[in-house]
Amino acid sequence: MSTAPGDRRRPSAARGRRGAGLPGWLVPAVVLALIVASSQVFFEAWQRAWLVFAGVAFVCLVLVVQEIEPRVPIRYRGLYGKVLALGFPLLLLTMWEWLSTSGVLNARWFPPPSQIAVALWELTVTYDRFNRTSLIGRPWLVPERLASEGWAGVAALARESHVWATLSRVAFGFVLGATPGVVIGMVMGLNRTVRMMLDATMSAFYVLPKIAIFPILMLVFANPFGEGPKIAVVAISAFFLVAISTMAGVQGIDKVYLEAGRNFGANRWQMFRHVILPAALPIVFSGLRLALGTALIVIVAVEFVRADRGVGFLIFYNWQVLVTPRMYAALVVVMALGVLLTTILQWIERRVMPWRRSPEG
């Protein structure tokens, strides 16, 4: 028997309707959702199982997400995966407000992202007449002393900035032991001899805690409360996680690559510049990110220990004084650092390796 085609469409366009339609599932977690709800309106047991209950909704919010990405259409994918990527933390810091101002959380040692913020701004903008110094050094002053005291005060208000001397410990540090490690782990890459004898060592002195050093180093220097024993503690951070890195990558490269730049009658100095070197780049900027992060959590606990002006410095003065919104906002400040410093060595990364680039830039 014959089928209309109207009635041979009719069927299909029914599954489509049904597919693009809610899963079975979401209705049963909505109203699971909502029972969590009521239970911790009516119940005073989610103030003691609250985790519990917040895991529960984060599941139901995974499968949610699950079931929408596929229905949006492919132009706005992009948008969506930034909407979810902010989304998420402002959804984690609203119910880390509310927990904290509904007495869930002890405000007092875990106080709400608001005045967390009110704490960042107050430490932006005020002057620490105690400590004598201030977050970012006052820099809307800089005009006024640069035409009074000339640079010399421009230089004082960055010696008094807690940013600006953690920044200038890192990034010297970083400097002085990376340059070093990239090319003793060049060298140990290339060269079986020296990569037997300095393996061993390297792995040894890789393990130790590199904060454990540093009153020895406070004994090496003239000034042992001075910047030499911070930076140089930062540097042999970053000397070892890079030194390391590089050695693999060298090693790692494929073998085709260093077979084409011998059958095309390159040097030693061609190898090692069109072939090793460009092969070896991804991994040893894997190992400059490392060694740039470990460098950054290295100073934060020497300020910890011995510094009167730092990020690291901020915080422990705040909790030894109580002043937990302070010592937050300077925890947001060490991860803004962090992000800012990541963010500076992909842009050098991209400069350097121009071919790993992506079409869209």
The other form holds:
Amino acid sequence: MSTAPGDRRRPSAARGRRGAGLPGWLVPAVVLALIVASSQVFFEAWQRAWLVFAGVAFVCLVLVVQEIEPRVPIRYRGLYGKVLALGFPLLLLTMWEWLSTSGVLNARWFPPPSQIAVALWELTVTYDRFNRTSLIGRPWLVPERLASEGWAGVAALARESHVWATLSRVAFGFVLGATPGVVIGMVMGLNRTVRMMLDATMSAFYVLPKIAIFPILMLVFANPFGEGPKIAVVAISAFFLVAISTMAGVQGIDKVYLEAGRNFGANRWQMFRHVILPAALPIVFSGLRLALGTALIVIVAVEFVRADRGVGFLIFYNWQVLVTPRMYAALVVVMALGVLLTTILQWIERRVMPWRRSPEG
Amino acid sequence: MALKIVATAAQKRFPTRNGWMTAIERFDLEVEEGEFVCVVGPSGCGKSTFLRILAGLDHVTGGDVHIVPGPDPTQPLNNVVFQEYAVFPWKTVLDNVAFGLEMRGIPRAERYRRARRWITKVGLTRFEDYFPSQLSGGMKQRVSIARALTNDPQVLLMDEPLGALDAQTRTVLQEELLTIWEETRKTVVYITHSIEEAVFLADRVVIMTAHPGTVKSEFRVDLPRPRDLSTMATPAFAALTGAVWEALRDEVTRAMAEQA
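Show the form predicted in complex with its partner chain, please, because up to now only the form predicted alone has appeared in this conversation.
Every chain and every other molecule in the complex is listed next, the one we just looked at coming first.
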């Protein structure tokens, strides 16, 4: 990754020197464009062809920024990359803010980021008396409740939290589904008979969108509105993904490792522990990552349909009452949950497979 | 000297869609204790199949191939140095080299002690905590050789161990291999397609024919030991490689014609 910009640097620097006028006329052109952009004529044109303008603006921006890169000392190239990676989304947010406060974008559908941030803060610190929920369960009340009601009070705080509701459903469902998924996948990978018997069935369930069986699960569980069917649907989604990728991982093991194991006298258990399991782990983990993403999709969808708390409920409820900033705030929370869960899984992955760390690390 | 490996009228056939494919037929070979035998032949002549049968990873469909067991029943019969990539990527150099001992239930301190002895001999002391992905091809193959030798097998089987390496690394490892072998004097069966490598290393070079794979002829290599790179410059070496190539040429052209 570090070589690519370096390779591109030289020809682009040469181009800068040969056509020294390029950045020279670009800067006034951008300024002119901004003046035009603020005019009334442009305002009307914008609403018809904003995609074209946005595209032209982006190309101009890339051209200008490209001219900057060769002038940055190599020492600061890493920092420069980070500034670009963070700066561009910040620019987009600023544009969004400006467009929706100035009325170019309809603020009812696309509230400015500042309003979303405020909504996120309000959601965090306030208690919704109507729904009897809060976003993160008001952790600042923990000492007080612990003193007055004991651990039951703390549990009640956790129960009112949207984040806790979603997180616990995903975590329980994921573990309950992934664990048997790994076991069944291993058995299917190792035993040809089991594989031939189960493969068609597994593939059939694999292509079925798991949300489709949610009504069946509501029938099966004693309390259709409880946690049971929600956790079960996450578990089932994770199970098939993990089982199928684990099977593929075991089947894909290079034969030479199995032969080396045999030649050095490994018995069945040693073969599993020292050869098959570690050799299949990379594919098992890519299955787990996939399953985690799917688990999040499924839980949000389920919470849309049938839940009185959870981030999916939060999105859907705020659509029903038309409080769009809170809808967006809930989306930010879902993104944060996704990042959090993926980071945890990556941390486990690095601990379990130390040999996959980069040679420098 | 006592016989260590005996193959009599060995035959190996594989079922294929168009009937049976014969890999090895009427294959006779005797290897003495402490002898270094190289098997050379055109690609697809069944030399690797023979090695796999010797290693117990495959079975004959006729005749008999066996290693004569030594007096110590706990000493493993054979270990294989596979072609590249057969070291476990998930184990460190130390754990790779100690693998055979670990499978035999030898306590950690003891197996690490024995493994470190061979790690030092193949010059990887600084790298014992490295994972194979951090090593070059030549270093990986040193790990593989050390793994086999640490297990102290009665017979060492090598399946084109240097085939995937570049020419310079290959030459260096050939010399190292000779030094190690002259120290241990293990019985070795070494598969290669390089005539120079075979003559340089072996006491005896066995030439195989293709389709069906059988022993065509044998050459005793009487070049004095210890050998080093200067051995390759002697007229005796040149004469031997010339003779081996003469015997092999027909087979190679025939194999190429069959593949075309």
